[in-house]
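The chain below stands alone, shown as structure tokens; this is the form predicted alone.
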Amino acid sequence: MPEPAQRRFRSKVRKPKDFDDYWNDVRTRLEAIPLAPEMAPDPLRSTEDVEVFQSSYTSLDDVRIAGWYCRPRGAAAKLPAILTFPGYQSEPAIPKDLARKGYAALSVAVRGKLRSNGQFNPGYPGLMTHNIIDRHTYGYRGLFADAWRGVDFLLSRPEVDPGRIGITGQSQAAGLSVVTAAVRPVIKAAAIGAPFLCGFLDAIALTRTTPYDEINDYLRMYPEHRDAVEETLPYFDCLNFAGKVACPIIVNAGLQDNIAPAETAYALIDRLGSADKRLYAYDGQGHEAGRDGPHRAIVDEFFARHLQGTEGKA
């Protein structure tokens, strides 16, 4: 099969020099907040082989984050654990699914979204222009501290084996596990699809499709902003995040994806530092990026071989 043309992409994305010391910084400020955890069973929507629990915790700022947590019932031993996130305008889905397969899953509601939306909330269209010319109070700062914090609500659990989580995510939730495994080293291994927040200032180039295409609003509104704009947004590029990923990943593209372009999936996986990445690019698929069909048994063996030592569907 010939290279497609997207293969050819070159980013543009530069890491600033302070990235690092920016990033310890709010990390500093979030070890500082107390987790206080707390889990409630849901019976309503738990059934005979999976509990559900409604849970929360206090990220940056005192924001109170929720989520949905599931287990398998009954499971006896150490659980290998996923943590997921919700797209950009989806809600977190329950993870029974996961917790089927013999997870201990946490599906984690940033903020902006239901249950966590009552301390942040600019909406959706609204969170890519959130604050976005000052880096110390763009609204992604909050959501990539709220899913550094699922990890530590999983760690938190103690019928959850902390050698075996792994994080997977679509879209955003894509991008956000990225950052994730990027400064959690506890994250043994990654499964992402079609990922945005890869690229801002490629991909607004690239589409004119939202959510990238709120950019592209806000600077013809606002066009004497486009300095601080390309100033703020390699900051919260998960391009200059990826060289610390060093888990085992996977990524699954739409080369016709108009959302989050493919150029910018191939550009991420050029920088993963890791040293076991592929990517799985579908021709003739878009945003969904081959997700519904034979791409899910593909992550179902990924996670099984990494998180469950089985080289079999989980």
Second form
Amino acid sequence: MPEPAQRRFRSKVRKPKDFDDYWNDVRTRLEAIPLAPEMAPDPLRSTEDVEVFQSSYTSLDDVRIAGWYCRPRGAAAKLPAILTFPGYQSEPAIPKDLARKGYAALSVAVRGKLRSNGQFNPGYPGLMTHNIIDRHTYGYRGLFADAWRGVDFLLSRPEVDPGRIGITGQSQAAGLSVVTAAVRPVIKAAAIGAPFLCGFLDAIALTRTTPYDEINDYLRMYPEHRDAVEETLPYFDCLNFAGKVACPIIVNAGLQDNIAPAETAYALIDRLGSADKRLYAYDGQGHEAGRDGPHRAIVDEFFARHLQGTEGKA
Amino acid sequence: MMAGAPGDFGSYWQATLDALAAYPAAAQIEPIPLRTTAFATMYGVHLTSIGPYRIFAYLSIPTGKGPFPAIYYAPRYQSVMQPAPQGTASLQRSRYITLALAARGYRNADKPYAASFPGLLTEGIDSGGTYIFRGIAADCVRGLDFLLTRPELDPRRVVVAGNDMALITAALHPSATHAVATPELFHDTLARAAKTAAYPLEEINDYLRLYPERREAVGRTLSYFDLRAFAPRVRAATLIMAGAKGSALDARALSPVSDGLEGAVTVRESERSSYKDGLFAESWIAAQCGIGDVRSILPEAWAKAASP
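Having seen the form predicted alone, I'd like the form predicted in complex with its partner chain now, please.
To see the whole picture, the full complex is given below, headed by that same chain.
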């Protein structure tokens, strides 16, 4: 197959000089907040082979974050674990399927999602531009912290092997996975797809579809805020976190993705710091990016190799 | 009437529609400047449905002289209803009136009742009188009632799009001229649930695992919502978006629905590609509505790929 035109795209995203200082400050604030993890069995969702729990913990600004925690019933040994997140408009899935494959799995309802929206509820549409002119209160500041805290929750679980934690997700969940793998080196493997939150300022020029188009809506109504928006977004752009991702990572992208342009997936793979990285680009695919076809088996094999095989063990 | 449909199927739904008719829509319409463009004006709409319950919808009206065709987005199985499905080109709003309904429990219509996902599919499922989808179906009808009041609308080109609720709406409201339906919930639900561990049908399995004694009641409730029973009432020209060949809802599995439809029917089996399937659906709608240059209102990534 000839090289797709999207491969030649060059992102305009640049990292702010105080990017690391900004996020170190957020992380310091986060670490000062007790995790206060809680779990309650959910008999309605549990099965003969999988235990399901409603989980919660405290994140930035003392927001309680809900989740679904699943584990294979009756596991005798320490378990590898996988962390995952919801997409922009979807709710977190109950990861029974991962538990059936032998993983402890946490699916985080980041702030704004059902069960985590009592203290923060920007709306959909709305999240993309929530306080977008102020990096200190932009909505994704809290979501990133919620994602990092998911790692802390898994590390708090005695049945989880801290040396075998992976991360996965599509779309917004892919972006959250990148920022988490970047700041939490305990993550041993990442499999992401159709990455959203990569190249915000590129994407709003490449596409006029939601959710990115929420930013265009905002700029149309408040053109005087363009400089402030362009100043805020690079702090939250996954392309600026990518260099710190060191774990093995695979990325799937659809060349006809109408939500997260394929161009930005190429920009991401170029910037990922990992020596072991691979992009699977699927022609004829949209935002599902091959997930409904052969890529599912590729992800299964990837995690089995890195989290269940000998090379993934601590 | 399909075999297995309850004998009071017709009276159940007529009673629902009669209850809905007892409430005025009491439409409150407010402009949303943030989502308004040079080519379309966005409004937020609040309506009363049965209960009584206030529901919400995003209404977009193209700039210019109508009348315009309309796409009515019935609620899908997710907590969020955006002004158009995620990934839809904003320029679609330049050619169609669009109305996207947040039914009871969905965001923007979640007070006093906030739906759970998972959870909605079994809410009140022990009885046809309490099942949440009776109210949601009424909400869908109410949304179409409202759309038909818009003077900008061409009533000969009214497309209702969505999952099962699109087909149910078209069955309950004869003013839908076209339907695009991707069934996922209400075709042979109990039998299909038994063969999967995937949500949303896993909600049914979860419920019956905890309450096995309620199986018969659940089955009876679901029979009021089975698409096979609605099919003979659908006179709209319909596009059925079936699952990929060999999947649980492929064209063959859905044939009892598609064969039963009263109006003209096109069945499209998924190519496991939201791009290819989406392009087909957008093109079908445009052709039905007399819009010749569909490429001009496609997402950029699709338009580029579809260029000769």
